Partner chain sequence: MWNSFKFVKEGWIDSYMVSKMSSKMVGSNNLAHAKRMVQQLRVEASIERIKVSKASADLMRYCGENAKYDPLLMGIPASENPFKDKKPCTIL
Amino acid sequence: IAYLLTHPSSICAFLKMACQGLAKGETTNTLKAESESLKAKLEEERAKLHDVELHQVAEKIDALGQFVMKTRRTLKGHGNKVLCMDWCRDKRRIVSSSQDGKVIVWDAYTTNKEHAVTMPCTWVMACAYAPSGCAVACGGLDNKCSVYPLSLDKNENLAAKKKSVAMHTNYLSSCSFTNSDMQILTSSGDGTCALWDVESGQLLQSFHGHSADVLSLDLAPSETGNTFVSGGCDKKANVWDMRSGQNVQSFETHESDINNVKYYPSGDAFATGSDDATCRLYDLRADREVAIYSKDSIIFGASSVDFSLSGRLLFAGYNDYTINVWDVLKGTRVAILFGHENRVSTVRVSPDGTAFCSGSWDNTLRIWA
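Put the chain from that sequence into structure form on its own, the form predicted on its own.
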């Protein structure tokens, strides 16, 4: 737009191109109507494959017994809302980020703080541990994703080694390393996702398809996984091919913003948590929503979701300060976990599946097992 304003002659060319795109008798309204009818036909075809509900198939499976999960550790040290956290692959360390502008690396077992970085901005909405455990990435209202290498020297000034990798035109909402330390995937309030080279900071691929802020992304779990899923304020969950940049599948059944997306451990499905107070499961092979996790008594939005290692349980953090545990197959709630004193912003299961960590606006993180 800025280019067009400074080059008035280009406006004519641009308008000419726009007009040439319309065939005789076509208007934007007729095209809109056509796209709506095509959408309806697609939904019809999807409905034909909808022969049975997941909970009906799961009726023969034994119900889960009573299980007790308690807070085993509480991590205190942030001066404001905890917004994001991620586990290291060593199953012990955690990185968390907060509205206070701090990024802290913790030993979840001893609750010791191993590293702390103060970011140049508040609201550090995204953080991620590198697969090697030797670096963390973070960002937020600075519109950037910065990578900090970690060393064994706990007194080292990490800020001096900071590397700015990604640059968006709006806040960074989520970031994740791919299966190596060399590439990082980001999502942003500018409505895009992007893949970056960590070393050079070069943009490798951008992903356009959301019509509003992208709030979350998750990489397919397989080592060779070349797809990821994203969710955002346009109520859509999109599946992307990282190599081509193409949006390969799209799901639009939520009634409000999708706050979080998470792949099922097998990679054949994913779950979403939304402001419409539901979590949903989408099967990629069936190309449709297969389960809704909700109760009339749950009226607050779900901010974060994650699966147990087996995929049988879905942990979901809510804005009413609780964590609900759902039986993925039967669609029933099997536990409610109380403890946080403000909304739960993030829930992540540890890599070995023995515990999970939750972060909250009450400034703390809790380890549950």
Contents of the next structure:
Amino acid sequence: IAYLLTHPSSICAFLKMACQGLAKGETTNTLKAESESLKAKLEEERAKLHDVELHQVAEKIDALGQFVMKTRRTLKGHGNKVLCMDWCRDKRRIVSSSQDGKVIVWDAYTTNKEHAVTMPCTWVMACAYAPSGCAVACGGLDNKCSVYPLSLDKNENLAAKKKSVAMHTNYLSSCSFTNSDMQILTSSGDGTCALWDVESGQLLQSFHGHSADVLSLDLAPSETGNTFVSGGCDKKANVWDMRSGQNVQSFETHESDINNVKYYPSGDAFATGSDDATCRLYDLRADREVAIYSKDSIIFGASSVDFSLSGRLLFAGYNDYTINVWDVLKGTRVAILFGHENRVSTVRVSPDGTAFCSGSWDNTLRIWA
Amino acid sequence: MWNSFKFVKEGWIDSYMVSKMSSKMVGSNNLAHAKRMVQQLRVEASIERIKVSKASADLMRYCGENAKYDPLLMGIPASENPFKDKKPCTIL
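Any chance you could show the form predicted together with the partner chain after that form predicted on its own?
Okay, now the whole complex, with that chain kicking things off.
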């Protein structure tokens, strides 16, 4: 006590420690040391189970034959870079958004435009179709996610019924409805993800853990429960429990921004596309990266990835204007698709797996089959 | 402050056009941050894991079981694919 009374600075330090609820002796240094030792333990535990590589196990299955995939439809109508697209569950409608603020709903069979709305902001980086097919959500530099009910009346002004749902403090990078039209999950340049109630606009849960812009998120297939994965500029892919907001698993093996994340159809793994020119597969139960899809000749970033229905093929769009098709199990490239005249920004397989759609900075969307 | 902001970093738009960023003062509370890191790592370290051989076998089995339902993998005839034209187009 005498020491404390004669040394005011230590009273301050002592009180500060007491206020921060620290256990005796806990300092930034001891916590940092514990942090390092936990990280080492994590790596050790993961390494113990690393008994083989996925592509080695896959050696015994037949290689895939030649793939012939062609552009079957070209959707022209955007006046600027296409940034995002999503399929409707009816397997024929598509919503797309672009840099000039336009959001268009197309019939992919006929290439007709069914709806168009102009957002009050540019760079509409995110768009999503509601499960019912009756609404679309979109957002971007306005920092919001808005929902537009789709009217059967073509003449109706969609913007009039717009509903602002999500509010972030930086750009909206990605959005997705959950299993119903009632909730939306968003990711943002503000480093967070959030779950919102569409009707009230209320924030239901927020997800903190990324240390830079979150660029993408994907919900686990419904059978696997309430989790989602996110990826961002901090090179991390995080898996979250939607109910508690807890970050349950984290993967950091990419060497640059993770632009896109997508679950493997069984929900046991997910793929990523990154500015480091690789795509990777992470298995959730093994808790580690199990495959890297890369080639020395591929030096531009991968902007978007999606799996075919069985999970055997991974379609990846790149900043070098191409789409590479990968054999997920063997790790080899099975096709390279040319056609776009600028960066491919988004790639999505249709709900019944009969085709996939790509969107590009060349202002068009292409349907491939 | 974020050390990367995608738009500015990529040179897509000038920094002054970007909406104001809220700066996260991570530095101002190192202790709370360190404590959160430790708690997070404890959660991650405690999960159950399986061997890569088992995980790989399961991924392969899923692919195998669903391959026949995968049109892009198997290739389906034009008559069954709404996107493939039934008749060839001739460009005049």
